[in-house]
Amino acid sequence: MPKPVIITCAVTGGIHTPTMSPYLPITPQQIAQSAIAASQAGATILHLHARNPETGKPDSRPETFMQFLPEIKANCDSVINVSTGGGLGMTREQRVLAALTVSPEMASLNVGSMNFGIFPMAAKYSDWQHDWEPEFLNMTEDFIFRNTFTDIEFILKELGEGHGTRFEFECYDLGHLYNLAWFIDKGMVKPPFFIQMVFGILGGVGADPDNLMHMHTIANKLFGDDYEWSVLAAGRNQMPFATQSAGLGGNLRVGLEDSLYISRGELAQSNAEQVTKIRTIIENLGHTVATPEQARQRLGLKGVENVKF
């Protein structure tokens, strides 16, 4: 029998911006209301960004995760996840502050360098709710999002070895997979781990079929039965690769930051709503959903008890 599958929800990102939907969670209590909703139609783990609650902007302040972080915790039983990707631009030291400040049970580690090319979603709108929206997008445009062996080696040691943090690796192209498995020949990454496929973003590896089953085949060649896999695609291939994932006996994640949408030109009016989609066909697969303590368990994590928040 396969897995249960482990559904990871992205609850608001930093990448979509205010204009583009109503419902993109925004201030702490929309964050936190969006993520124990998101938990209580099935999510797994739950994947945090924060965002000043006055412009939307992404916020990396530990003060703005404090607002919603305890809250979350408090009324539902999903891992927390807190990114370390923050909003692009950031510096290293801004991305992981957060995760280091309430020590989770789950951090986001980025293992590549990329091109991260989101300005053509710039022209798709005119009438723009904050200045800074419409800049932020058009910089990447010129922009390398740094995630250099020397950033992976400091949070893996800072907040892996120094928290017993576990990481959700995001890996964006088939480059990335070879990264971790240096840092694996190293022994600075122990199993059981977590590696996420990211399809669908400029600069990354298309939204190909093709290339999920290429990535799944060297994974498998480099981590044999040491990890757990996961997959999300931006956009319109979020439901379509998640789907394809379950169905190879994989994890898959959606969300908010992943899609806006919850079908062709419909936005999704919660993170709820795009969990409930994919686990009704993840169960008419006739897959299972796994409880967060089975993804605790899968994936050696240090229990809800030892965080600091």
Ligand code: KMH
Second form
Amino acid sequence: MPKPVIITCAVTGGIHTPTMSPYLPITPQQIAQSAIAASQAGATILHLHARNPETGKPDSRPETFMQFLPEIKANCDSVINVSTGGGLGMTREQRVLAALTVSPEMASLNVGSMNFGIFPMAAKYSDWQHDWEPEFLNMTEDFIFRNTFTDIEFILKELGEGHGTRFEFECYDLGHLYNLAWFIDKGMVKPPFFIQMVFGILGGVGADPDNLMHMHTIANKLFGDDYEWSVLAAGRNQMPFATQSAGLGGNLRVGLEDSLYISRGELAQSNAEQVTKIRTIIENLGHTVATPEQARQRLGLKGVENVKF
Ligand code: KMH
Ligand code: ZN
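Let's see the other form, the form predicted together with the ligand, since the form predicted on its own is already up.
Below: every chain and molecule of the assembly, starting with the one above.
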């Protein structure tokens, strides 16, 4: 019997900008409402970033997160996963501060440095709502998303050991799996590991189904039965890759952080719409969706009573 599928919903992220979609949650109220609706649609885990309410720019301040985290926690039982990726260009300390403050059950951890090229999106839009938007996108042409071994160790120690927070290990390429294996061999990461394989980011592995199969094959060799694997793909590849993962017994991630669309050329009007679409696919495949409690048990999480928000 295949395991219930863990659906992660990445509610707003730090990649897309306000001009790109009127449906992208920006304010704390919008983020909370969208997250709660996504939970009601079936999201097992909620992956959360914060944004400046006035400008929509990625915001790493704990006080901004605290304007929506308690409301989400009070209104749904989905696992709350606070991003340490922040917004491109933030320092390590900025990126991890919110998670260190709120001590979540889960946080993201990016397992390798890379080029993170979202500049091609800039050419698709004009009449920007805010000046920062094209600047933010275009700066990524000469930008390295820094996640050195020292950076990773810092998060593992400060957040993992310090707070009992466990991680959504974001792996954008084959080498990132080997980076994670190195930390496991050093005894700095304990099973069960939750590996989020990321496809289709310019600078990471391409969104080719063969790459998903190979990353899965290598992860099986490296981690055996000690891991849960999940798949996300950016943009138009989101649903096909989520579906491929579900068909292979994997878990998956959707959400407006990773794609603004519900189908080719049609903007998704909510996170819940994407969650509902993939839930229907999962159930049509004969699978069930994992409950937050099942995810807590499978991922070894500390329990919602142990967070600080
Ligand atoms: N934006 C995703 C492709 C993080 O928040 O730590 C990767 C991500 C990184 O979600
Ligand atoms: Zn994220």
